[in-house]
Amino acid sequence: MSERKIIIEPVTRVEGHGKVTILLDENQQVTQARLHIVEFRGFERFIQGRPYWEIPVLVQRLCGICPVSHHLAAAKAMDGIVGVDQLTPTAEKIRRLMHYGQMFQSHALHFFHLCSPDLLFGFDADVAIRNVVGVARKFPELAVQGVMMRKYGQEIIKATAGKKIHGTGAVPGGVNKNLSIAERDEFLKEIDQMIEWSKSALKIAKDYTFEHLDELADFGAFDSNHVSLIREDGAMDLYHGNLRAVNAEGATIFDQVDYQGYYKYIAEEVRPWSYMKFPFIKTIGPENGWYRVGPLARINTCDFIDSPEAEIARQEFMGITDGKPNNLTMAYHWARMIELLHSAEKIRDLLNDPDLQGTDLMVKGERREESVGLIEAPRGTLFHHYKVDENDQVTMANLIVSTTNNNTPMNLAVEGVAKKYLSGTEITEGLLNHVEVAIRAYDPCLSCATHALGKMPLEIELRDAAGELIDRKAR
């Protein structure tokens, strides 16, 4: 039997480097499809031997897209190392403002710049217009909104972390600055506009999902478990909480788990064709214990959202599945825009909180040797686990990033879409984009999942079973 191999490298309009390989048999039927992370991440080794207080700044170099998430997860872990379980009100709220600024700018970036061309023009649209430039030409107001929303979030980050990228605001035990009244007032001038724009983006994602519901139900969709942080009262909390896992029907797998002991519940599997690991829930096992994280999982696991406009949107979202988890892969976009609105509402609440002008910024406690920091990054639950010796040097680091948690679901989405759209048909650029659309729904940050180096050409090769090149396209 002769086989052909299709290679998509890199996957476009995602953050970072990755490729997809698709095998077809002699009847043009897809027999296998995989998402490969082909570069090696060495950060867990790089930071060994470094003093613990450097880690919140060092680990940000994993990524220029979501450095704030790594900064805060590491800072939370280092809070534990210095014996701090509760920050001052000012320190916690400054960190939360920083985090919601990151969520806001990241979700805006993904929606307007990366995924909106597919939603606005269609998956099969000409690649010449199916991009952010095409959006700017045909929908200039949307493009401006996307730019201004991202800018607003980045300015929030700059004001709280010191810099837009790779800031230094969060330190073990607290923060190193508060928010001035002048800074607060500048942000308050624009926050109502940000909320209105968030509502309009949410409507685009919601309407698209409703209009294509039948099609999306068979587009890389599948039942899955879902994991996220949750507040003690069951509310969505993107900065802090305990771990909750539910299955595809909404039944609880575990709940209110202190994440300091996450490793009792979650393990990682290694496979030879990817540098990215495959996490799973221990009680279920690697075959069926995989799970999804991120906006879709967070909406599915929480009992409510504590900001009014986003809670109304959540109820509408859950209404299409009668309150049970929504397992549509493409529903990630709708869920992400609910979180965009939630982030804007939380920013408004925090800006009106006088604690942000407080001067009590740091706490110290009794030194510890091991600690875990978790946060809900834009793409999902982010784990940072460290051990530090008596010389203040890091001896062990384990990072399970959001995209790693979504590794198995992304591979299943790729395989499902490839089998539906590529089997038995002439393979076109538009059809190959269907595979990328499924990946983009997860908003993967491949730079975080594995430290990436090298060039990024788009290259698609067709090879027979003997490895002979049949056809090749590049751009």
Contents of the next structure:
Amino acid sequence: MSERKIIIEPVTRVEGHGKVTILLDENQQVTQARLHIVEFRGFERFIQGRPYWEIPVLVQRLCGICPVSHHLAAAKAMDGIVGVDQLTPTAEKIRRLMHYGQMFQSHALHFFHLCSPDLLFGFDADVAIRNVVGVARKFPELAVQGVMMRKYGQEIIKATAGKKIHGTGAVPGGVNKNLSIAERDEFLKEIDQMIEWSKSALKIAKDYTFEHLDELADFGAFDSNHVSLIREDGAMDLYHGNLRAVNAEGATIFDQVDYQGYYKYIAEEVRPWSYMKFPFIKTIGPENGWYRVGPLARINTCDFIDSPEAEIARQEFMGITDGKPNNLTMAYHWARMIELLHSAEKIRDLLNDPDLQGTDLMVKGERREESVGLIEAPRGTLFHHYKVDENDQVTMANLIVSTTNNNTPMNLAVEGVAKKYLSGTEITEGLLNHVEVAIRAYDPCLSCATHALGKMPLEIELRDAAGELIDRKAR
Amino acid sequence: MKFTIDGQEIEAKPGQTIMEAADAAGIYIPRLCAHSDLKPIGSCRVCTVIVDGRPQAACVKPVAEGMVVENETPELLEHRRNIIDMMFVEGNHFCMFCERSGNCELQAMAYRFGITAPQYPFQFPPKEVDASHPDVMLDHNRCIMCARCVRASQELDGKNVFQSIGRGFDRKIGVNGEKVLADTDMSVDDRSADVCPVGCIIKKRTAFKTPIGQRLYDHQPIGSDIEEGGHE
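The structure above corresponds to the form predicted alone; please give the structure of the form predicted together with its partner chain next.
Following is the full complex, with the preceding chain placed first.
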């Protein structure tokens, strides 16, 4: 059988560097799509031997976009290592504020800088216009809002972690600072504006989805399971909770699972062509047990959102699928903007909570050997699992990052789009763009570089079964 | 007794070193192995000055009447910068996750000298971590061989926990010869646990408790205390 490979690399406007290979059969039909993650990071190995208290600061270097997520997931794991199950109210709320600030800035960055060019100009628009500079030219107010919202979130991170990127706020058993009255008052001045802007961003995503529902229903959409943390009462909780998994119809697979035992429910499969593993729900198996995480999964799994305006938005979102899980890849954007609004509302509530000025920051407990920390990062559920020996040195680390959880869904989304938009052996800009848009919906964190201007050289190669280059297109 | 540093006339007491007299006059001479509570050994050479035309370590050289000392010349600044640079590449200094960041004299010295990246190739030497002691950890990756711990243990603690062992590039700080810290009479309250200028000797479970913004060198470069003291 004669097979052809089409390779697209690097994928622009995702957080990092990826490469797409589309495999064709002799009839030029798509047989499979593979999103390769080319980076090998090695963190799980090289943190072995380091003292446990260093880990929350060390592992956040995995990423410059959502370091707070790694910082907090590791800190939560290390809370367990120092035997702390319950932080002081001030410590937990400071961490939550840091996390909502992170969620707010990351979602704003993704929507305004990375995704909005696709929605505002259309997937087929010239890349020379379809970028953040194009948005700034045609929709200057929107671009300014995006910058200001990101800045607001970053300033919250700085106030709680000491730095906008790679701070030190969370320490095993607590935090190292509270929020001063002066800092709080600065944030309170702008929070109502942030909520308003979040609502208008939400409206753009929602209107877009409604207007293009027919087209999007066929764009990289597929049924899947959904996994996220959930509060004990079923509310969305981005900082802490138990694990819940539902299937494409909304039926429960598991619920209120203590994540300390996550490995009894979730396993990872290795495939030879990717450094990234493929996680799946054990009871269902690798073939059908894969799942989505992130904004779409979180809206699909939760029973309600405990902030009023985001809850109204969630009900509207669930309305188009009669309360069942939404399985459209492009619905991620809408779901992400509901979370943007939710984060802004939670920031407002926290800023009005006097516990943030408390001075009881740390708790001590009895040392343990093993602990797991989970958090809902902007891109999805993030797992940190450590073992620490009697000398305080890490002996084992297992990290399942959000993008890894979304590995199979991203491959399927690319495959679906390729099947629809590839015609013959002609490599079109349209195919290129649509594949990118599908990947970008998942906001994947492929490494640590941003290509927000869409100017990275983009190359597609067509190769025959023998690996010979028969066509190439670059921009 | 009078002498000059960079043309400025300085008053000194008999027996004072150039560094002591300069400190009292509010002139900062950079240093890493020197510590005000310990006997100087002139080891790191960061405090090198030109005394009457010859290079000398300011921490050990006594002042003499009429001495002409050069401190802030372009050549000396370059020389010191190179020494600091070499310390970075001869160890494994990862400031980004080191708990001494912001309180580290080596890092602060690099900032003072405007070093943003080393000019020499990294050596990546294999170094050990000794976490055997319940309260104190030794991360040899970050050691700069200043021997402050050796002197503090002997001079201030009346112990002999640390020694310099080996020669040349293989020289390292040993504990009771080739043993580990848990085998020694080291206590977390020893002065030797306090004098390390870098993140080599660290007290366990104290990391990152000082928020960014409140650390020693977050707002003022190293040496500012001496420079400000002299102006008063």
